[in-house]
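Shown next as structure tokens: one chain only, the form predicted on its own.
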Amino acid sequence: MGVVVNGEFMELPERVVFVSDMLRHFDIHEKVVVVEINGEVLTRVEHQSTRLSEKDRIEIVHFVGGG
């Protein structure tokens, strides 16, 4: 499936289908992260339920701590 992340397009894996699997799929699942889809921010909570659709935009944002 093609999407836009964060203002690049790419290609998901089929294996790809909910939030939460494009999260684990980069390897960020464990971090703190903000998941916006076509302009709504997404509860941690809805990772697990919302569906990615072919040409979603997606911005993700996760912390970095640091001094």
Given for the second form:
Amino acid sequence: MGVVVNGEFMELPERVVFVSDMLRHFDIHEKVVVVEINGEVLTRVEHQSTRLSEKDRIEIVHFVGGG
Amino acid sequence: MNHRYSRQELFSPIGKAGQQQISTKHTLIIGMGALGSGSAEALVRAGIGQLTIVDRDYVEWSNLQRQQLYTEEDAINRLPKVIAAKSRLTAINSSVEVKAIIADASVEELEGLAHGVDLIIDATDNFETRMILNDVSQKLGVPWIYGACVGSYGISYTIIPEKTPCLVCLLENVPLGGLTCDTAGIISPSVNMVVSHQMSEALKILVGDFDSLRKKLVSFDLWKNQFSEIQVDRLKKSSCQSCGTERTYPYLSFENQTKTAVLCGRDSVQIRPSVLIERDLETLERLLANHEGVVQRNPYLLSYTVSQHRLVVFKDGRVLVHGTKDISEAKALYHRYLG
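Next up, the form predicted together with its partner chain in place of the form predicted on its own?
Starting with the chain above, the whole complex follows.
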């Protein structure tokens, strides 16, 4: 599946179905992240239930603590 | 009359009226590391009326690569950051009233310091303090600007009580591990970029131009050439314990405070006594002189080096144990030498 993540086009493997799968694929599933799909921000619960589709525009922001 | 602020006044969204506003405002900066140094300098140059800076640490050599207010002399003298910062800030703009507080910004300190300020800038290196700061902001109705960075990555969000989601709405709970410690290092451009985001928002708030606020969670990676913004309004929860309709300010309660903290990338543990005490450093120096190890003291802190560990004792009773990340080992050393 071809999607755009943070402005960059990329192919996701077939096993990536839900947003939570994508976070695992990027190895950021243990980080605290905010995800937006096609302009709509998701709650944490929706990461599990939201299916990705071809050409989705995805924004991912992860929280860090340094300063 | 000099023309100190003429270029800022020529910038029409600020103008002379905005400059006048800025000069009457009081900002509190929590943390005087890299982000705090950058924000403090920006605000002082911009002509803020009053600035309060709080930090628990002192200047070290590893700070100088990015913490713009500090010099080699400050590192040699192990000056508390806020003391070194105040002298530099006052040299930059002597008309700003700068208040320097050497302390661990926990609940009592933050509630006291935030009273009556117009804006709080987050420049801490940990989420524990941010959660307290978030509750204090909601309780007192003072806006705050989250900012953080690691490596070439940075993030910022402006939190306006009663308007935007708060940090608890965004995070849901305190992130654990991996996020605070800068094992990935940090480059100064990431610091400067976060400071730029925070300070642009700060100026808008200080001149009362709330309509121009970014209203989005912003993040970037300067090495990977990425930039991202997310509209997060939908994440505001009416059930939030910190900003919702039946709020309890959970991070202001004693149970949620820890008394020890592993410091960001420093191989150090901070131990904070459960009651506020004042340590007599002179007496302590005499006591420790009878032990093995090396004691050094300046007016603000005492440093005691024994084998591969160094204990740094502050007047307010806090102790930094360097040379370990292990809280129980740090506590053992604390009790062994300091009772």
